[in-house]
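Consider the single chain below, provided in structure tokens and representing the form predicted together with the partner chain.
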Amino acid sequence: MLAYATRKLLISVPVLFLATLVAFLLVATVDPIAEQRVFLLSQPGGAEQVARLEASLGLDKPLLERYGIWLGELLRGDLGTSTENGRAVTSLLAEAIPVTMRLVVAATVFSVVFGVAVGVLSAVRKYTLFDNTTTFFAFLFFAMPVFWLGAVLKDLGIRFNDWWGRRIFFTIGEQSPRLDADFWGTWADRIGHIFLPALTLILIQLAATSRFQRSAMLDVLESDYIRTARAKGVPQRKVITRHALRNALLPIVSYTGLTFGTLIGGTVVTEVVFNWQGMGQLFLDSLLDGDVAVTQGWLLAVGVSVVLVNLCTDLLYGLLDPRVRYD
């Protein structure tokens, strides 16, 4: 295990340092000052100006030296500061973070328990009712784009409080602004929020995970040694709990790490749909505004988080299945 552990990690740093040189090179080709250039290059003398403004940038070193201070610094913990409000990136990053974390959470959470769930149950009763219904389901979820759900779910949550009368379910942003509620009336209030936006993704990971989980338990259950276990009188019950699950369970684990990507992806276009003040809010407008810093900041936050998930499944793939744990 521990020879496993320490290949895991070794790899994981070649790994987080391509992550960092993608993140620095995909937005360090632009121009942060592209439209003084373009003024000062107008007036006379603007030239010398212009020296100026990139030397003080750093812009007139070669891109590998570049990159060499923008490492330093991060190593520092500095990761420079915003151009469009001068706010530092690592304080931008410390408000969105915990934001989008808590519906990521929850999408995982809830997607990997009812996928499980669903899959198994699927599998056990293959071509019944619920196999069917639960297929039928996945695939529509599995053809939808998030963006399109998300706004769909919002739309019926609108429609549904005019039908209700009340306020029922939050549509809008991550919480309501100025609360003045104690904790749990915070938490509470959060919830009322998370629920559309959460649903809106865990649906769709839903299809997918149940989907692979289904055909897991079914490779498990055709094997030889489930064969076995009914050979020797075991309960069909028991030799779905203790035999077929806990193989059928490994494969998931990996799988949600693979997938966790694609559901960064899929919480950025849920935050815009539902106007969240998160990472994904965050991501756009400095995108839009080409603010270079924030963007740099916040590829590599995110793919450090990938990078440290993946581990982190890889890890608990190892204690899970013993023939890594003694590798």
Partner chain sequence: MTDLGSDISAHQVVVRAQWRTVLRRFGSHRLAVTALLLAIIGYAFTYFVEPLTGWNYKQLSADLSQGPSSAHWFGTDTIGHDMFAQSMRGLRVSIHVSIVVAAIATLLGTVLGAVQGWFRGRVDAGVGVLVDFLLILPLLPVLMVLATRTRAIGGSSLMFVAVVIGLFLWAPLARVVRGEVFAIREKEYIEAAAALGASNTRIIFRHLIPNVMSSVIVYATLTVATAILVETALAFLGFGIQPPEVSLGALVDEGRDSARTRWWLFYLPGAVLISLVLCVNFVGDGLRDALDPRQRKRP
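Let me have the form predicted on its own next, following on from the form predicted together with the partner chain.
Chain only, nothing else included.
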């Protein structure tokens, strides 16, 4: 297992380097001083001011040299400074990442737990009323646009609060502003804020996870070693939990690793609907403001998270299936 983990770690190093290159090149062609350039060039002596501004930002250097400078600063932990508010990009990411991670982790954990349970029961009770019902709702939620589902849940949360006579579900923000509470009070407030946006992602992810789990479970239940276990008189519960489920979880591990990484960068719509100040809102603001440094930092953070999550997925895959370690 140690050799397998070391090999995967070494493979991740060039992938991380490629992630830095992609993050830089995706926004390298964007002119961060486009508006200032137009204004300054219309003024006397504007060309000299533009030249000085380009030199201060390093825009007068060749693209490869700019990448080398950016990579060197990155290795020292410096991702640059936002042109909008003058704050360090690392500081902005440090504030946004925990907010998004709370949402993504909650959505992933609950969608996997319930998705696996629903998928296993659907496979065991194939073509029953339960299987047909879960299949219908799975395709229904999977086909729903995220923004529409989020808006509907937000409206239902407001109506429920009005009916109950007190605020149970929060529909704006990741926590109450100027909250002064103890540890449990803080987390109770966060749970009230996270419920609806997490439910938006959970319903869509659960739909896909349950279908993957059902398909994988059906394949395993029809394999020879399962028929052999049943022929030996092994109880049905043990056949499912000890023999079938472990192998049926392998595709879900891969799928969860892929979706977890992409969810970090794909929560833009959900965060906008519920006004969360996380990675999604940070990315949208940087695009609208033309803040190149923040956009590059966001792309790099998402790319690194995808690589690291898939590395963990590979290690978990090797732990569940020892045959993978010797391929």
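Numbering follows the first chain given and starts at 1. Just so we're on the same page, rigid core means the largest C-alpha set that superposes within 1.5 Å between forms. Computed from a predicted model, the values in this text were never measured in an experiment.
K.L.:
Cα of L287 displaced 2 Å or more between the two forms, core superposed?
P.N.:
Result for L287: no, shift under 2 Å.
K.L.:
Align both forms on the core first, then report whether N275 has a C-alpha shift of 2 Å or more between the two forms.
P.N.:
False for N275: its C-alpha shift is below 2 Å.
K.L.:
Has the Cα of I11 moved 2 Å or more between the two forms, judged after a core fit?
P.N.:
Indeed, I11 is displaced by 2 Å or more.
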